[in-house]
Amino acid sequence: MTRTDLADTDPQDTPTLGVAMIGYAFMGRAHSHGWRNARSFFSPPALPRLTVVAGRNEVGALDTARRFGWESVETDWREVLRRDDVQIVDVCTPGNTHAEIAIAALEAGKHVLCEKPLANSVAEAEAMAAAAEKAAANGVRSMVGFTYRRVPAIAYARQLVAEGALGQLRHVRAQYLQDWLVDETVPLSWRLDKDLAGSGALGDIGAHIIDLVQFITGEHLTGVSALTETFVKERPTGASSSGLTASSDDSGELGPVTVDDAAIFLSRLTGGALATFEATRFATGRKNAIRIEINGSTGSLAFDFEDMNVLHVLTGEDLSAGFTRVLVTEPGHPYIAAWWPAGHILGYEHGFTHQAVDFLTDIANGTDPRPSFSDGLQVQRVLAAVEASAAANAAWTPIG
């Protein structure tokens, strides 16, 4: 029998980068996750080491960081920065927080990876764009988290449309429903104070679709006309950090929402394609419904992430024979090849293993990551020309 020693076989000449997670409560866990896996089932030219996650609940982050493997806890994310052993910063905080760390991380000439949206607002995420900007000319990458790019039948479908398959782009339908706050007994959290998250479902969730169109489609939104809506205007008081589950603290006392609870609004593409956007918190019986459908002169294609591993796609000239439904999990599918055999399907948390697995690889290779600050720039003047337009009466407004 021979022993070897793993130590001894490790590759000498893959480096490696210790990240920083600022935060640990459900997106926390969730890019743990995806730190954790990226060098088990890929091989970037840059591999992780969990070096240290920061929380103000010391408590709570040295749960995380025992769950997940990291290897230190700080209270202030400010020791962080000051750190030799950590190359990137990873935020998981409440909006409210992203332009001050992700700045400071990026002047202390770390690499930030930062949850969506950007900002809580467009004068933030200016400030952030151009901080990056300013660190990427000394090398210093930076990314905004809209994970859901990186599920594989999401990328096959932005293939598609690059490949001209759907030909001229007409009509864009796309929606993001939950009903996690349909129940008007459930709390209060920092998910529903403006001040905190800057909106409610519309920067949220609707971030994400407005992403998600903008990343298939290649092209930009230029205006759009909107409704927001607040059904539930007070809430019992007492949350959980996550903002998703919480219990009252059976006060009884109410305090205000501060944020919308849906957001509807019509909008038009750069290339001319009318499209329609939906985004609610109480869209009932809807846990986690990301639905986009895009018809074209040529084709069609159409996505439902609770059913994320299958794109129902139309192309060809027989447009009789409806929407063939493609299981997207051969080994030449984005991302696919390095998981499960054909059919062996994936979930929520692999689209955080491939968004490590490009962040490190974008470092290693001095390439600049996507998204980048600047397109999430782009949605946050989106997500401020909707709150504008909704304001009015549901005028057109253009996006700057």
Contents of the next structure:
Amino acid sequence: MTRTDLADTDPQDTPTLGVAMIGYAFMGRAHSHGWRNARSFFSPPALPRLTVVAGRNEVGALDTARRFGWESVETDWREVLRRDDVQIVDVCTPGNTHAEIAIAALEAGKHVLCEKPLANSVAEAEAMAAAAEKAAANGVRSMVGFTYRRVPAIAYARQLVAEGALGQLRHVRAQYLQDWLVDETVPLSWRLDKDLAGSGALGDIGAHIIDLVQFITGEHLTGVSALTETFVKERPTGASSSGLTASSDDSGELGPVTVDDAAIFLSRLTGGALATFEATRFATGRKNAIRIEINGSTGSLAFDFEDMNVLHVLTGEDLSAGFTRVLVTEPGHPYIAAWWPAGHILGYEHGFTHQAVDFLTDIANGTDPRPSFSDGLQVQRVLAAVEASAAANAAWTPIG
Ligand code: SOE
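Moving on from the form predicted alone, kindly provide the form predicted in complex with ligand SOE as a structure.
Starting with the chain above, the whole complex follows.
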């Protein structure tokens, strides 16, 4: 009989990288899930070790650490930059801390994965992109956490467009529809505070559809004409919250909402296609509906995250045939072979595993991850243009 104790039996020829996750709430849980499953279903050329969770609230950080098997907790993120057992810093905090943490981590020689949007301003994003470019010269890698790029149906959509299946792109329609703020008694949280979040629906969910459109089409937005609105301008003051599940402090006091509740904007892509975007937290009945439709000269595609394993595709000779419903779960579809047989569908959390695997692979291979901080800077420029246009009665605002 043979007994093998698995502890520290990782293949010696596969490097193990210590991960320090800064933040522990909603994104902390999603990222923890991704790091844990990276090695369970994929064989990345570098393995993650869940070394430390850092959070100012030790109770919250310890809860996430215990639930997901992190090895230690720090209450000061600066401490993890000094640790030799940390090679990756994963920034899962609100946007007002992204620049400080990510730049310090890059300068400390740590690879950095930073949640979206990259920053709360173009200036911060420019500084982060410059730090990332400097660090890359020394083999230090960085990535922005636009995980929806790693939904198999989205990655498949990009393949179809890149292969020319849709021909010349004419129209892009992109929506990100949520309704968690329709209830006016939902209290204030960090996502409703411009100083912490940078913007509201625009940066939180609008950033995702900007990145997705640029990812799928391979083109950039050249300018925007925009409107934003804050429908509910005051809310009950909230207790500590992760922003989506805030609880009122029952004081009866009201505080100002300092961000947008919704943003809509028109654009033109570098290839000439006309594009419309809508990001709102007031689409009553829509929970997390990311909807992308692209119409081209020889075909179309349509996606809805609330049916995330399906891509509706129209290509080929007979455009009168209507859309085909493709269940994107075949072994040949992006990421699927590592999971289950055809038809055993994936969920929201799988994108975080794909993100972890791709980041580990790029680090091990010495290649630059995408989306890069430069990609994140491009999205930040679009966000800033939307806000500038909305402040100027929807005036057309070019994007640098
Ligand atoms: C809240 O709108 C939120 O959690 C976003 O912050 C995430 O980026 C998105 O993936 C889900 O919704």
